[in-house]
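In structure tokens, one chain follows: the form predicted on its own.
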Amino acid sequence: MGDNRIIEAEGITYTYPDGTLAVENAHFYLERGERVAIVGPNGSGKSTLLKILSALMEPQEGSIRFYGKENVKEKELRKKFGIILQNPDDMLFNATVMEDLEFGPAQIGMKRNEFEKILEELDEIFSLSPLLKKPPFKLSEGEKQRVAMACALATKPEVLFLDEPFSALDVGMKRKVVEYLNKLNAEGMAMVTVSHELDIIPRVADRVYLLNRRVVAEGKVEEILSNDKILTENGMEPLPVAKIAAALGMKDIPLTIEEFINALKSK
């Protein structure tokens, strides 16, 4: 396993009280500094697995180790993990945006001057200044998502878990946020992203788990997202750019428009 492994999960199973099987016998691992994605159709258990991996929930069956240990205090993990939930309303509960941003850093004992420095950087990315005095419930969905992301990043997490983090962002903001997350990753932050938007996955991950309650496939992004058969069989629409490239007989299947254009230029 080595010292680089942050999470190692085996046989993870979870059934909700109403009898709905969310995840069955799933496995997962995350190394320091990795970018990993979990993809799958609606109802495939992605969000449930993410909550288990981020220690928000405990599996009913199976084992999970954090930093090589089975028993790690949740308080210690909260200092290292940042989580962006699918519904920002589940994260924003204070009277103002500023109070929500202050909450996480205060819980881990961050000094005020350090928080203010981080807030200045987050403001540049997420345009927070006009929102700071507003109550979260008065924000638009896009504004809530930006604030929720900023709240998760305000603690300078070692691992960032993202559940459908870009669904309410416009194209320009999405591009800006992806660039910023990849900058943080280059500085050492690991990322685990859940998204049904396959086109974003090549931009935020290097390795992928395809989940359909069980782990159906895992591997490098280019291996999984260029496999039309396995995506279709598991209720997912293959990337249009990959389908076009395959129809043109390209050997190396591009996953983004930029890769596709570059491939055409090189011919």
Given for the second form:
Amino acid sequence: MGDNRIIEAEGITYTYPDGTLAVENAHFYLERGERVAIVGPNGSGKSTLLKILSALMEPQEGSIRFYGKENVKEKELRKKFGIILQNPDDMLFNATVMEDLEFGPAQIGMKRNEFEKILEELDEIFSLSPLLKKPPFKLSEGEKQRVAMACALATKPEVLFLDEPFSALDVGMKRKVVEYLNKLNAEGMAMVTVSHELDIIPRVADRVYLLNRRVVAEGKVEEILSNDKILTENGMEPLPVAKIAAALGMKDIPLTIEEFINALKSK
Amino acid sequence: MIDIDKTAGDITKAIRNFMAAEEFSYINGYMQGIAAEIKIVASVVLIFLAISSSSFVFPLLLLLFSITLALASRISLATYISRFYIIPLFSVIVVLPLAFINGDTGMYGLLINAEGAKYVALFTVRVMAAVATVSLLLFTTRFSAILSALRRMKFPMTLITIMAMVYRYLFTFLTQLVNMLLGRRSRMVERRKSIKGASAFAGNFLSRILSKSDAVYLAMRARGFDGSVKTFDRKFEWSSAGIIYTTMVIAMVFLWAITEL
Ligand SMILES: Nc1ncnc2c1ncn2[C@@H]1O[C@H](COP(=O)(O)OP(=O)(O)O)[C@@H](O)[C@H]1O
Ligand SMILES: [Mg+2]
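Could you please show the structure of the form predicted together with the partner chain, as a counterpart to the form predicted on its own just displayed?
Now the complete complex, all chains and molecules, led by this one.
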């Protein structure tokens, strides 16, 4: 409890109008500056839960508190939350990339010169300059994802929600973006990353929820990602390094190649 | 038989290109340096004069005026002209029968109503001049600049937001349509051309649009939309380009008066 909790959700259940039960009795919390991931197989309700946690949808059952309060004005939350939805086509609905980038900051009443400063910084990371004048539909998938991410970051959010954000990025861009997100995190931004792939998780999260309509496991990244059994039971493919390490009988299961090499060297 | 793929594909392409014209608004050209308010007011005036013309002189002059300004604004002439040779085509189809009803003048074995023919020609020229004027505005002004100008001009907020929404949804629908057409094409060996296929496609498209519009609404809310679209305010400023343009438009009004009155 306490002042540190940005989000606190209990007993969240969400059923779509067509009767699909997407999330059942899920709980979640997020503290200031935390890096949390929600993992699970396709169709396990991750995107649905993320929309609920970012106050875009209301659950039919359960309670959700933002900043310790039951009723927070949505407007207040929008100034603090940045959201990257799974489908960048949904995110980019303006005539040009530039207008899409301006949209969020303009809605929350940011000053133009402040926006321009942020844009300069985002341009360095996401290489936006050559894209600014283009209509979004002319962009490649990777470019769309970059722009969508920049759009969410343009409001300088206190919490960033990311739904499968790296799926279309190439290796170099992925590394650069992850580095930047972690820099923002070090400066105080909290992150909630949703992913059905585990490889990126150790680099963007410290705590993990394993979702399969219900929360089937939660804990530190090392605990959950090295738990071969629970991952496999819930339709997830454990990380190759973790598998090899387990087969070699290592005690502390490494989650990245670097950790693996270090563990081997120290033996 | 209807070739739904081709028809929908053509329409989609045309509309998407129309929207993509906004790319030109970033070029450093003549019209781009003029405040949106001036261009909006001038365009409304010029269009009104064009469609109320009873002679060919003013509409043709306006057409020339627009093309010259388009060139000065470094707009690709091919793109610009494609705008008003396609659109008037529809208008011609609508009024063309007038040229043949009660025909009295023989020409190539057809009986043509001279008055009707003149009307069709005049109608077309007027539409072309009007479309050329609107296109010039849309080519050289960012949509958000138009919205913010309308707001400063005390346009009703609701109307502005509706405009902004329609514009955005249109984009998403078109993207959706293109994706569906591509999906169909890649799955089909032989193109079927049938009413049944067309209606199934339309139904599917409609249901997708509905779920898509939910998604866009969600995305807009995610970025702070609360029922009224806001844009960065642009200060209204008279530039030398704006003063020259205003002078030219006033001259055009005089020309209209001379040719019409
Ligand atoms: N708009 C919707 N209408 C009906 N069912 C939906 C809708 N969106 C998602 N679902 C269903 O809800 C379940 C969870 O979906 P989702 O949250 O997108 O899962 P994930 O992001 O983990 O892949 C799936 O079975 C999906 O088919
Ligand atoms: Mg998802």
